[in-house]
Amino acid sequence: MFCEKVIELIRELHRMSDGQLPAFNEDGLRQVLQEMEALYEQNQTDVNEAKSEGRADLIPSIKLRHCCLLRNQRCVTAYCYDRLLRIRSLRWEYGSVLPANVRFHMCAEEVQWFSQYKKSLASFMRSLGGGEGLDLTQDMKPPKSLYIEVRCLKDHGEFEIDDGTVILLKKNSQHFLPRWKCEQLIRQGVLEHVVS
């Protein structure tokens, strides 16, 4: 039948919940596309049939097969687009390095997408405030109180704040710090939030 594939790759995104990136189905994309071809061919063959004889009976399946490229483009385009927001709010997410079971789930063009997305990110951030730039990253939410309490996960060596301290990040060793320098390190899963 006409379209099921494309329903099919519609359906995955959809299956999976906000925030998660399934696997570029290269494969389905690819009998999609093939499918696309097929109604064109078909489609042609019969537009110059129906032109060459004068053959009117052709015209509803031209028309039927025409709905169907239209809707298979129209979904192609849909699932493009939407694993674009979704990698789109994982920069926000993650910040600029993604984890590597995020960019296994990418194809190779969706990761050249996402580094020019980054650096026109960068680049916006670095033109706003007053030449010193602007993390539009930080503080996603409205902080509470500057400093929080966080503890390390896993080690990940020297961290210096804005008054030129050095702390050690160990792994089970809590800090208290600003939240604007540790936010960043938050996502990455280095620390954790300690809520008491």
Second form
Amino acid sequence: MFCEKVIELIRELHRMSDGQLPAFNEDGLRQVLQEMEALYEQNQTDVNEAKSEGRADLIPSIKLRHCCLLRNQRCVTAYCYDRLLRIRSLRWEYGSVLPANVRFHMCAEEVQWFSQYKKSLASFMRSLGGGEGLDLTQDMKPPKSLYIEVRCLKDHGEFEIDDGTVILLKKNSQHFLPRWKCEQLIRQGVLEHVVS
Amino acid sequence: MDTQSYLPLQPGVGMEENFLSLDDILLSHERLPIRTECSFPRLGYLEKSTDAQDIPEGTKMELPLWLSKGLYEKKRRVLSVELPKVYREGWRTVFNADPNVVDLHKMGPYYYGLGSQMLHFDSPENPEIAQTLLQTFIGRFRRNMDSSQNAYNEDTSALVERLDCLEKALFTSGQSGLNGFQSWEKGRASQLTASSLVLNYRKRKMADVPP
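Structure of the form predicted in complex with its partner chain, given the form predicted on its own:
Full assembly next; the chain just shown is listed first.
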């Protein structure tokens, strides 16, 4: 049956429903495009024959293949679009620099799209707040205090805060830091927010 | 509460399909028994049982929903769609008797979705199918809502294994509401937490490292 290959791509994404990005399946996509090409060519010959020899009985087959072409098109579009949604969410979860193991799963065009998205988001955030800029990825939960107590979950090295003090983020050490400085590190799982 | 920035496209409601939704694409891949009403020349290789070059008129075969929907026409009869077993009279009686005992995951798992899609094809039984779908949903909803609102901190796999995809989505959103409320009650709502996506990535990375 036609369109089985493309369903594999869709299943691959569907299986990872938590938003992880599986590796870009270039091979699978190429096979789908090849199938579409073959379908198109068969249809072209049948259409020509139906026209020149007046064979109306070929029309159902042409229509069937045409449906398959549309289906493949739909699934491939959905595959790419869903991946873009995932990549977009990575910007909000990880910040503007992605870890290598995540970036490794993106194809060249997606990397390009990601950097464009980063740029648009950054220029939008700069334009906010009366020309001063506003970081929208900060304070996803309403803050209650400016400083929070955090514990290091792993060695992260040196870390500089606004007043120029450098502190060493060592595993299991506990610090009292400005909230906006550590929000992203908490999201990345380097620090843990300690609530008393 | 768990905030996720990746939100997959929602499946369409009722008879409508959402073009880019992964759920709807998988739903429309479900197979339907059909009967061809005209011959399809040069496509004989799709039908495994014969070696003929064409698919002759009157062949019974199974086609995915998207293809049946694309080929089906009210005016010109290209194919007629038969009801899958679970929507026929016999099963409808079972569903009407007690919707709570049936395993919709095994029957479906897109029982409601596929049932609504069946309304695209003119079948004399359509009103009854719609009625059964609705009654089944109503009959099961109470228990579903109850368990999703009360199963806190326990293994829910036994509760969800017999649910249809639609019900499962409802169950998950009920659970996330429950968890959010509980963490608010404990004063945990303002605690900053690591992104679950990041945590899942880390788990996988650990598993990938060879011993």
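What you see is a predicted model, and the numbers here were worked out from it, not measured in a lab. Throughout, rigid core stands for the largest set of C-alpha atoms superposing within 1.5 Å between the two forms. Numbering follows the first chain given and starts at 1.
Comparing the forms between these two forms, the C-alpha position of Glu49 differs by less than 2 angstroms, with the core used for superposition. Once the cores line up, the CA of Ile7 ends up less than 2 angstroms apart between these two forms.
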